[in-house]
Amino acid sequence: MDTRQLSYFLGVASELHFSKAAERLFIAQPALSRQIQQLEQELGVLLFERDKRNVKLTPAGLFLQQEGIKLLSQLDTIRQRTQQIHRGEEGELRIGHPGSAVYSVLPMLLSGLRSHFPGIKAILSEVLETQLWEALLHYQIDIGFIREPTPSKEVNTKVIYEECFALVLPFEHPLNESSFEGVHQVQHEPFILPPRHAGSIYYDTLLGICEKAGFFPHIVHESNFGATILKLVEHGLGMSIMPYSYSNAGIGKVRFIALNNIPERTQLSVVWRKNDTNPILQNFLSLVEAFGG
């Protein structure tokens, strides 16, 4: 028993007669009839009763009709969401991410993937530089977002984001906005900064603002994760220099001063592993290229 023969038989079923249900299905009454012969000769089954007047169903016709549409419905199921799987509209795309992509972009790029491509869930990951890149390399995440890319022949990188950098102070701190003139302000301060290991470049670019208002951070604390420095800011342990979009995380103890003043900025990225050809990824950064404009 095939799926069109199965077709032919629920059509029978349906119209109860052999004349209307091969013109509803576009097949010369003859032919049908011997595609019901052929299926009940193949089951060893009787599925319709007949006579020069009257069609109707036997209770095995009946059964068979009733798992039949079943069938064909469950059938229906599965070539749609194989023709969605292979339009990459359906399945899981695995993101990696630091801690202020969550504060920017991210929610943003969700946003348009949930409203485009609601069969797709992302799955996420807030993972380090270092990490980030052998997560993507090894095939445990599908795109990363970075502030580092570096060149390589296994990946591709697109920048999509620009912030400035900020001051961020305990909110009790005497220094605000308008009596704000300089980082150098705040050179005798404490400061909870991330380790080097964990970005160079953009270690050296925060090192880089207090060395040219005159001084070196004295650094108290260090943390690989934005969300664990602005608590121990909020608690008073000491101030940080930080992307402006953290400023959305809704600290409530924390005051950020927007350091516009100076020409460093930092860029957030996106990679991917080159040639591949996986459609959810390639979804996604369609809505990627869209945001980046």
Given for the second form:
Number of protein chains: 2
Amino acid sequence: MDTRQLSYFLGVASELHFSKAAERLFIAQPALSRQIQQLEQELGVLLFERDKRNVKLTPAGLFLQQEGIKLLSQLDTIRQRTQQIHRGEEGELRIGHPGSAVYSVLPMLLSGLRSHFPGIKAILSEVLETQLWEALLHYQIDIGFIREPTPSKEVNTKVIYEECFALVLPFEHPLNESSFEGVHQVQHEPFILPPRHAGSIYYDTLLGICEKAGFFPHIVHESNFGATILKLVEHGLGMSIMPYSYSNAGIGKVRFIALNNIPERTQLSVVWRKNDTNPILQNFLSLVEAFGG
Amino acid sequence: MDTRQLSYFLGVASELHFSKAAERLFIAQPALSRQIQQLEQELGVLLFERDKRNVKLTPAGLFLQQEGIKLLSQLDTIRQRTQQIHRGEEGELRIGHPGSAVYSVLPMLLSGLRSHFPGIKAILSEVLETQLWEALLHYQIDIGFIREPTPSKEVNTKVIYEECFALVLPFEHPLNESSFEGVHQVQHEPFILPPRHAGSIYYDTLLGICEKAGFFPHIVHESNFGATILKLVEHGLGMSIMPYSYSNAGIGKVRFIALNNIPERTQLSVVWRKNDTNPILQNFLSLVEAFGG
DNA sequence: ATGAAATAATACCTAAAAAGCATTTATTTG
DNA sequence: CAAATAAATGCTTTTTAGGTATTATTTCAT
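Okay, that's the form predicted alone, but what's the structure of the form predicted together with the DNA?
Next comes the full complex, and the chain you just saw is listed first.
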């Protein structure tokens, strides 16, 4: 019983008329009659009751009709989904990202993914910047978001987002956007910053901001998790300088003062394996491209 | 994509080796290679990554393998069930029966059905004897159980069970099996019997029992439902004569005294349409035959 | 009644598809 | 570099599906 015989059978079963069914199936009536006979013989089951004039389904035929319709539609679904997977329109994309990406580009990219490629499921995992390259090269993720792309032979990088830094203060701190003139105003305050080893260029940029303002920050705590820093700031343990997009996070009662007037800015880049031909990745990259990366 | 191509594909997908798969599929390797190529071309999807030495599945191929296995096994199930329906090993058998059959043959027949033909589902409906012929001839049931088979041109009948009658008394009644000598002992008691119109031969048999014992029963209530009669007897409203198998019913606190020593006995017969070719019915009848009908 | 129309089956032939065989090409391994 | 392995290619044969003409049977209209 192959699919051709089955669909011929379904044709006759729905028309209950060999000649009409043959016409609808674009074959000659004798050919159809024979295929049905062969099917019946192979199964050893009479599927139609024919009395030289009328054709009707036997109980077994009725069952085969009901189930056969389902089966063929399943086969069609399988075919379509196989093709979608081939075109990269269906499947999983494993994304590694730092926590900060959650508050800026990631939500927009994921909603774009949802609308353009509803079959692609994003598997998100928060990965520390230090572990991102390893995760990528060990095939644990397919694409990563990172603030400091170090060019590499095995990995492609592309900047997709740029933003200014922000001074983060406890909400009760006297300094606010109107009274703010420059970073030097907080030169005597305690600071909470990421540890140096977590991303040296990023760290150096932060220190550069302070240095230009004429001081070296008094660092009282370190954390590589943005949310932790925000909580520490909220409790008045110090202040921090973070990418402005953290202001979307809504974590902690803190005040963000955007540092628009200094040249230092921070970028978010995507990184992926150069040799990766996964069409899902390619589709995601085309989305990144359209996003204005 | 027909079933042959699909099973060829599954062969290669599980062996990941064209030559070995070809051997297992009993075809030559070039034929297999070509069928896979054709399948890939038809779908427009690369299913295997071949590098002249190794064969491995692409993501789309992996999906097709997973789904294809399921599909082919479904097809096989459909084939088997279609054949079972044809052989009458699967389907529904609508059985009409009087309430009394529930306490004798029906449970045994149904458990025999369950073990010999697990695919046949019995649809039981309690049908009054007066309506049984109609239900049968109007195709509302496929087979019926009845106590008084009147021979007919359109219907076959077959006796399957014979039993004696029993005197049914309230549990508190002084008469019991040891003190019982004959029906004449209850000639002055009130009786609860089925109405005459419910089955005249059956009714006449009951009256015949009394008549031979030398009295005409004083009928105080009538009911064509055995359970109702039992309840009325329990409450001391009278006594009754019923098929002995009602003693299995466990309805009401009543005493059964088997009337073994009188010639009157009651039979249970099956009836079915003479022209019915339904193989499920035939299988059920073979069971009835084996049951010793 | 009788002939025309309808309808599935049969007989026979043709075309297309699948399978087989021999060979080739490319790659790995010793 | 030769030998072995494995998939692909070219060509032929076999099998299967499809087409045309015809038959047999039934129904319907005259």
